[in-house]
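Here's a solo chain for you in structure tokens, the form predicted alone.
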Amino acid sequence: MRVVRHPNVPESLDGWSILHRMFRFRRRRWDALDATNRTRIAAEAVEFLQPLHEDPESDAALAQLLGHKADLMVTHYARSFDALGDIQVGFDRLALSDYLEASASYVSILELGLYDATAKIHANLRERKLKPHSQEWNDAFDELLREAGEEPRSAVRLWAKIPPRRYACFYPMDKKRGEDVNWYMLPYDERAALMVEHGKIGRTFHSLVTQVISGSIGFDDWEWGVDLYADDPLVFKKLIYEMRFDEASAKYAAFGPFYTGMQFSIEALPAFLDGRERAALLQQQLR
């Protein structure tokens, strides 16, 4: 999609469509009824959602998330808004449905943020003398962009299927903008550098949390998504204290609602719905 690139503005590299869907189950109604019923309603929820998981074009994920604002996190993953709105609209039919009662939602496109590499294509388009958003200076900016979305690092990241780790953490941010501070006010270069700065944290906790960055600004009510995935819950504790103390967050962050809880497979669905044993991230189900 071609757009007017202004020099304050980072580029970002676009990938999943990702919705977020929050959900009071009924646990008293679900143990009310029958046994055949219950196994019949749970097989026809694990044959809708297990295929959208092994499809190369889509995913899906579960999350008994703990405390009062929702008991059950279902997230999705696919290539458009089209596709899944095809999958809500399938998820509403099941009839898992009458003991679920939505209580939150997230729209959002995964993204990778692209500070040092927008300013490199400014400074090279400057260097080569095209008259701004001149089609030359369009086709000339477009091939650069593509070139850091075809790297492999980002094209991995861009689709990488759902982390299957045990312990997940969703919430969504804004960056400030109020009369006294406002990031978008800043100029170019000192937001670049705080993202930097910003990004070694999360760098030193590479190999303990696995995270995933979706923009939400004109999806949803807050600008940014954060999932978090990790084998050990006290990471995202550590993790976004220390986040605090970087000027990036301290000063021009703000956080809605956290979702915190434990992912368990798909296969798990009924184990989860039963609540008599703890449904599990099956082994098996580790891409």
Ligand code: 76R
The other form holds:
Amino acid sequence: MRVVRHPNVPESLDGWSILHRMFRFRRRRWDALDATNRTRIAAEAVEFLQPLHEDPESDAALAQLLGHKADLMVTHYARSFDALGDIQVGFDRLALSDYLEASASYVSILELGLYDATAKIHANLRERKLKPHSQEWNDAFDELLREAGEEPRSAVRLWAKIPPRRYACFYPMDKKRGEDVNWYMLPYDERAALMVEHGKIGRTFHSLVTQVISGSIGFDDWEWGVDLYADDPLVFKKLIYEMRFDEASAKYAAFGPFYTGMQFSIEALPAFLDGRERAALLQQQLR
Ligand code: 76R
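Go ahead and give the structure of the form predicted in complex with this ligand, now that the form predicted alone is out.
Full assembly next; the chain just shown is listed first.
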């Protein structure tokens, strides 16, 4: 997408369109249903969600949430907002929707921040003495950005499926824009240096947590969505606490509501709805 590249703005690589939906589950009403209807309604939902999970063009994942904010989080990945729209309508058409009440949602696009690469691109174009925002400058910019996006590591992360780890934590966040403390008024190099520090702390948790950062400026009420996935929920507490001391978070971050819970496979949806043994949920391995 051609836009005027301002040297103060870090570029990003953009991947999946993401829709998070949180629902309250009307368990007492569900339990009042007879077994035939429960089986039929649950099977219809599985039949809708499983192909979205298996399709390379999309993904869908479920998590049982803890606490009063919601009982079920449905995460959808798609290639476009249009496709997310179709998925939203399709889900709402399921008979299961009679037993769900939307309590929150979040719209974002998976992003890889490019503080480092953007600075390098601007330096490269300055060296080549291209006139800023001329046709040649724009073309060279697009070319360098495309190269960054084609790096195998980036390409994989932009279109990776929802991490199949048992514990999930989602929260939206902002970088502060206060009168005194304003991330967006910091010089580029300072922000870049803070992000390097942020990345260093993050990487000490590399194998313990899988993070998915999605940008939501212009789409939703906060600026980023943060999804964390781990095999042990304590990892979230340790990681997020540690980051609180890092300047990028300590001084500049503001957080929205946190949603925490356990992912389970789509095949295990009937077991979740019926409130069957936890073992039945786990038996269906996430993949
Ligand atoms: O993508 C990368 O791995 C490169 C380094 C990196 C960037 C650019 C990175 C690494 N993050 C980046 C960007 Mn992050 N991240 C958060 C939070 O709770 C808090 O205090 C903040 C919420 C966590 C827990 C986290 C974890 N990160 C961002 C951005 C965009 C900012 C911008 O563009 O201004 C936000 C909002 C954000 C927030 N980050 C990592 C992690 C972890 C664990 C890593 C290392 C990943 C790994 O190596 O596996």
